[in-house]
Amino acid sequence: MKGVQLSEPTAEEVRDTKIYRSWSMTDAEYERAVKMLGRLPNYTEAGLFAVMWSEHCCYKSSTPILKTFPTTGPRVLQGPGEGAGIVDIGNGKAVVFKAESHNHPSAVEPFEGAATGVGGILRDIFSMGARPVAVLDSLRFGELSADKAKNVEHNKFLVDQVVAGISSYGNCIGVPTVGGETAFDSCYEGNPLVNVMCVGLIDQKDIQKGRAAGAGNSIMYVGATTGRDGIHGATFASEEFGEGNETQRSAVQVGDPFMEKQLVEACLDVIHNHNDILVGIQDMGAAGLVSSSTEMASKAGTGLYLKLDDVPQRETNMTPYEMMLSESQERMLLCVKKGHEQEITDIFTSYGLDAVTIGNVTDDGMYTLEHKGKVVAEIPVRFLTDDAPEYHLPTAVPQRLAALRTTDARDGISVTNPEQTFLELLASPTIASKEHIWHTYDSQVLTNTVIRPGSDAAVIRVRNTDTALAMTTDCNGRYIYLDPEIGGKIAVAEAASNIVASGATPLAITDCLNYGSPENPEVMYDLTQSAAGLSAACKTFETPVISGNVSLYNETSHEAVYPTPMIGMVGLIEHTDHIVTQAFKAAGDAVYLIGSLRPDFAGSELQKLQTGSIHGQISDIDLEGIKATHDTLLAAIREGLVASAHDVSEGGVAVALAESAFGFDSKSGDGSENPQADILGVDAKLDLEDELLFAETIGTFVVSVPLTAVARFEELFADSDATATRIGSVDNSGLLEIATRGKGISVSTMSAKKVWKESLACLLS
């Protein structure tokens, strides 16, 4: 080897000082690299191995688990392995979607961490050739009450800045943020979760692959210049907090949404109008230039020769190590047919962006880097990608499970005043209206949004067709904490229920698997078992996993977050006439409870409200039974029998009835509220004890049906394996009246809505 940079440690110094440990590379991994190379890696090469073998890039601890997911199906055009998954939606079109986490960056720089999370997931979508049409988020923060939080002001700061970062980037680039979820628990105080999902639309003829094929073809760098921001961001995301790294702001990137907007348009211009000269395209995301370039070469079975002097740089005297590992934003890598480089340059120049040839494809399988006339790295591509370590880590049943399951989930629960309990639940931050958050998002830019935030799922129209797409994000980490396998099933079932309640057939999922340290056998048990539950549910609901992300080391001082596998799901509405929202529509409509309530209190909002903790054994769920319920409800919706539908989740059936009566009805497309919202009420009778009003039984729904459709609706359910019980009607009383075997509830719709709508804003003030 020649030409190691004088300003960097020598290969011997790298070995002797073990500097690679600061990059989260173990001694065993370093020795593995030495053995593979047959020599000592120099400083730059060691850095390449460290970042490409980081948990964030190669999923070395989770790959064996990910291989168990169902990933194929009749509609799947592209599963895991590319920038995003792709599903056929008919008419020669496809939906492209993926979710990513930006947890660690958002913990130390919440605005930029969240903003660049949005920027990164957008690039994953348009690198496939799709136009991004919607963004959703899934957020977890610490508690907002001083008596429950160690640092409530910091928690509020994180909420404010994360939301501002998502809003700023999405609004500036002109992609609507149409939905999401936000929950609060003390375990997330030191390590908030910021997961972002993007959905795109594409003509199937325009689908791209991130491959660098064809010896002699050019590798072109396009977009923003390279700086020192985000260096070792991938390894930073592969270690826990509490070891001094909570102040590593240099590992957090800085985004420019206006430049990304230009990058989107320039890349789509090339894809749509110059596809004959484009070989492959990929985002420079985690691990920057090294990750994108080696992955493109690996997928094509080729090598690359890159001249680093030609990489556009915004800072002086950058070393090869810095250039390769920088995670500066708004950059893409293209493989272009030889001789057509100027055409690409001219296109990007017209958008005010750099486009520079920095190397070429080779047929030797080597990853070769040149800087200042010297070769500074020379590694077989497969060593960095295909031959990355894969660990089958030990698992152990968490000690907490035995302790948590020895107590009855009802212990500590006492509903002596159901009205007070009901209002307290409406005010709890996880249940309360999230309008304070989503009102900052532009949810209607692009004018495709049919259902804005506020219903079970967001809905966007597919232009030039009669179809629409429903989309949601969902997970309840408490359930997984109490029983990982059952909780995994519930996460998918809840997402599917949200999609079905909007009138859509679930298509597929993406995920963000947020867990603690994989070096802890109990964490690996949580991951393994919840993945088994997730897989079982995906098979039942016919929703393969087409893309996703694993985020481990979500810990602070060895205290992990709840295991939180966020599920992002997209569904197809075959005709826009079938779109349904959760809001009651008219007085006189009959109200039905679909499914049967059970005393499901383990991990519930009621349990947390009254005991301050969670415990007990959660009930297993009947996946086939829920699927039968979904199918029957969809059939009723498609026959035009259903005016509204809302799944029963956090807070139970009482909260579901209230949210339906609150009347947010964005089906009009302008987000206006139902003009009857303040006078509509519900008169319901449920043959159960008061506490069951707040049981969280998965797979149950509250629906309203016009009187003219009641007979056919009941006939449809009578002929199915699902159950529908008429429990009351919508009326003009302006009261939420729910009679039970006990005291029941009778409160005004307006007063309850005021509590629900204003609570979060008050807590964050």
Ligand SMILES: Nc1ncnc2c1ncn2[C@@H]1O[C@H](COP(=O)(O)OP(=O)(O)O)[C@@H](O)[C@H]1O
Given for the second form:
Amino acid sequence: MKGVQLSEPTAEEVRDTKIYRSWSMTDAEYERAVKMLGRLPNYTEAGLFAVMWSEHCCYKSSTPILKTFPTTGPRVLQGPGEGAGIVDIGNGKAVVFKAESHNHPSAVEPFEGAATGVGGILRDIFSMGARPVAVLDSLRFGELSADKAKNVEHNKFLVDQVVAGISSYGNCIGVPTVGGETAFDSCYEGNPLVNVMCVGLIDQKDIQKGRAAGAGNSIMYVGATTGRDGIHGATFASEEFGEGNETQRSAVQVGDPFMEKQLVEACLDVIHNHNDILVGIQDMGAAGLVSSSTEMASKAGTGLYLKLDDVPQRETNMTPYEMMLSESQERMLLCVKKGHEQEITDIFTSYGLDAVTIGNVTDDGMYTLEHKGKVVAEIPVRFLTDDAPEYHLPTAVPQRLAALRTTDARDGISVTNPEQTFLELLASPTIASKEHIWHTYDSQVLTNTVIRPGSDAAVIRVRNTDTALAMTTDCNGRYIYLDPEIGGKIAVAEAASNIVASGATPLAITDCLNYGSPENPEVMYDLTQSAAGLSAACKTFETPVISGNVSLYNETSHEAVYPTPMIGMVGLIEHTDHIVTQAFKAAGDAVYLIGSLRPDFAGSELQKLQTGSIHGQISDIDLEGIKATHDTLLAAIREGLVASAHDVSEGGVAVALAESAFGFDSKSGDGSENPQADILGVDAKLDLEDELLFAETIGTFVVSVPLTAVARFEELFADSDATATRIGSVDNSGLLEIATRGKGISVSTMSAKKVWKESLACLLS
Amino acid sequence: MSAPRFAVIVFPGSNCDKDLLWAIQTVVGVDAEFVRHDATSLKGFDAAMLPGGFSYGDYLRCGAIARFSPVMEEVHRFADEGKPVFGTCNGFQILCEAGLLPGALLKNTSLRFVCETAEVEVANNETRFTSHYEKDQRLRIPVAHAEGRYTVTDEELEELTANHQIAFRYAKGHNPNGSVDDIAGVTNKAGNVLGMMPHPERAVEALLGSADGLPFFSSLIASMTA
Amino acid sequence: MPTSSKNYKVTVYVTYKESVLDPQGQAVQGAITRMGYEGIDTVRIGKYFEITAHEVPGTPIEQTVDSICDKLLANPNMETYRYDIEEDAR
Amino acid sequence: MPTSSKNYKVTVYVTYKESVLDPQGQAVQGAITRMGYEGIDTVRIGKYFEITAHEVPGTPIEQTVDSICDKLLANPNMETYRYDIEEDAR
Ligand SMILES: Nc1ncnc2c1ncn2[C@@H]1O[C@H](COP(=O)(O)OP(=O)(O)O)[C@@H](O)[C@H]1O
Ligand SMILES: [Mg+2]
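Alright, leaving the form predicted alone aside, put up the form predicted together with the named molecule.
Now the complete complex, all chains and molecules, led by this one.
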């Protein structure tokens, strides 16, 4: 194995200089690779091992934890392991979904980082053969007010650019961005979280697998050319190459949504109309060519021979290492039946795209790379994939937990002027309307969107059926920070509550596990415990984990982000008649509180507002009880008894009641904004202290019911394990009046709405 | 004339093409077919419909590259022959770039993409596209664009007004993009070419929030079968 | 690309006509002011194309560039353009 | 704006670094080829700013422009810039 490029270190030099350390490969891992190979890996090979054994590609520290998730169920057609998970939704159709993080790229280059995040997750969906039909974005940033942030201008810049990147890519490619969440906490300063979820629809007969099967079949490369984009971190530091010139450095990945649009159409054309000559298809994501190709071979138990000279290149003098690790966007890898390459090329050409053969499938199980007439790598495929290391890293109970629990959650909380507190909460960026953001997302293209952003869950109808899909993303990192296990349960319960409030049965979840460094035993504890919480809740709500993503090392020199396992959940609405939004519909409707409020202040927005920090022990949640509530509420919705439903989350019941009133639209009643609309009010009475108006008790709902349905509604709840308390009614007063045992709240709906609606734009200006 | 047939033109990067086809074919129930950008004939079609989207990524100016597609020669011929030609959003931008409609569509004054249900008024209900509306009827029709600020010179505006070429306006106080004179849609002088930023094809089903776009399609079909 | 013939470096500048509102330029100007810089009066934003080309017998490069600008790179309704052509040694 | 002091016309050119993908340039190049023009090899698109400014005592104009370019007009991760400053008679 001689003849690699002169500028590259020899195998001995790789060993002696330990250059692999700069690729985050440990000495032990290098030794392991040497032992497996029975010789020293050359420079290219060492690079392949390093990247394929990186956390990003092989999940070596999280795999043992992911194995604890429930992943199967009667409707699951594809669990974790492929590009995305798939769930049966009846009528021969299935929903395909997955979420992915693009945190680090977005921190460095927010516009392109976020844009390429959208591009990447879309490829995961259409590589399964599905048409992407919706995108959701879950975002976390540092604080937006100068007194809480180290660099408030930079935080604002990040919000602006990330949102612009998502809208530019999603709008251009024509997949509606229908929902998401946006929260602000100082721990995300310097390390924002940008998680994107994509949902696709597929006819079950079209489901694809990313396999490179059948010796002799061709491996074809399609889409954009390869440049030195996004090759991992320090690799090209000048010492290693001794050249250090600009062009040798890894470049920022730039998204090309137009190219991807053509790629979607061309790939779906091949899948739907030429499936007889397509063996497998896979997107090129992290670690581009090496990762996609080895995975395809591994799944089929085959080998591959790739001729790198044939890889379409955008830059000159690219080395095998650079080509294999490049993360240039908008590229796919196809395995095509031998002899049918030209047909494939012709199809792609008709979409203005190049498709070239870069190699073929072999039966020797080897991963062989040729460049300039020389073999530059020769490694058994499974060494890079199946045989990647797996670590059971130590865990340790985080010291913060004991400290946080010495104080009572109620400490520092005192609501002496509930009206003022209420308005301050409405203005806090985490609670305030996110319209300023989603207004820039095309949420309606593809004409399936029934419920746009602004309600608990977004709803997409499924054409040619009576059904629809509800979708949401959720996670309150503060709860996980205070108690990883209970927080994990809450994340799933909250997502399920959003799905149920829109009239849907929860089907399954995807996740993005955003944590700090796994080498920190406390982080591993958070990860393990929150995963246990997620699993428990998923079992109760019967929502298996069908796909997901792990993002570790989310920390700056100062602190790790809150452990933030973002949950993306999809639910099935059996009939579009059952779709419900959070907006009140008509004066006179009775208002109910479902479930009962508890003094849940630990991690609440109220606690943060009044004490500037979060602390205390969050109380455990009764998963079975919440499930019973969900079932009863869904039964009521399906009987047509419910005019609106909104789960209580950040800001508590007062905010939930207000949001229901704000959403009213006299024209459509669909919750979309119309400032000219007549405004509704609510008149409610709660036999509670003022503080409880802002308690965040998960699994409680504010529901409005037409008077004609009240009797049947109450009967349903009386016959169940759930409780519904009539607390008042919707009225025409234009006032939000919430009486309590204390002072209560009485403000004009219009003025409260103005605060809530304009706050975010104001903070960002 | 027999039942009309619609051509929905697909440019590379069009992304509302399927929506337009669905609206015409499935919701309204009239014959419609996709026609590729590189087609050289529109034989057998009675109307050319240019969908929204981002043709060629809108990478130079919106619609600037698409207007050189081979099929546009046929669209020009259609327009000259007095057959109906329609463009929404990117389709409108392409028609302006192609010179089939006056003016240009520039970046919204907010500099941001705007997606909302616009309040639109029928400024002229005597076109073949709007005859099933009342004059000044208020409609709710979605818009979704970053470059929808309709711009013409003062003289051109006078001419447009004098010739009753302004078909739709945004309701007072509801202009989402800074268009001159609140213009949302214009026709050519002959009245057979219409471009508009709002998406009537997104307003054909009450389930999705509005059916105010239906009379648009029925007007057009009536004008073709009359 | 033929090596015997001449190579060119063409630079094209496209700007909005004076009469056309340039909110983007205004926004940049506003940002500059908010950042505390003094002395900046107006900002207008345009597009800038770097084109490499080679000689085609029978068609002067000016003619090609003129035509591309007129038809594609600028919209004569609202934009003006100018260009420079340099011979390029490569 | 003070009339006694000097006025400047500043032109700033911002382009992607060589190594960064320029999908816009590629799209334009493709269009030019499809339109049948011969001889065009590559197209890259950049931004172009026309700025008018006036003298601020104590701060050389170069310093201001440099700083605005670094902080606002160009993104150092992906772009490079250059500028020309001319005195402007007005
Ligand atoms: N970044 C975003 N992108 C799209 N929609 C968003 C975003 N952030 C918030 N939203 C929308 O705003 C509404 C309120 O969000 P949120 O407060 O997170 O709801 P909930 O508390 O019910 O989960 C939802 O409809 C949500 O989809
Ligand atoms: Mg909710």
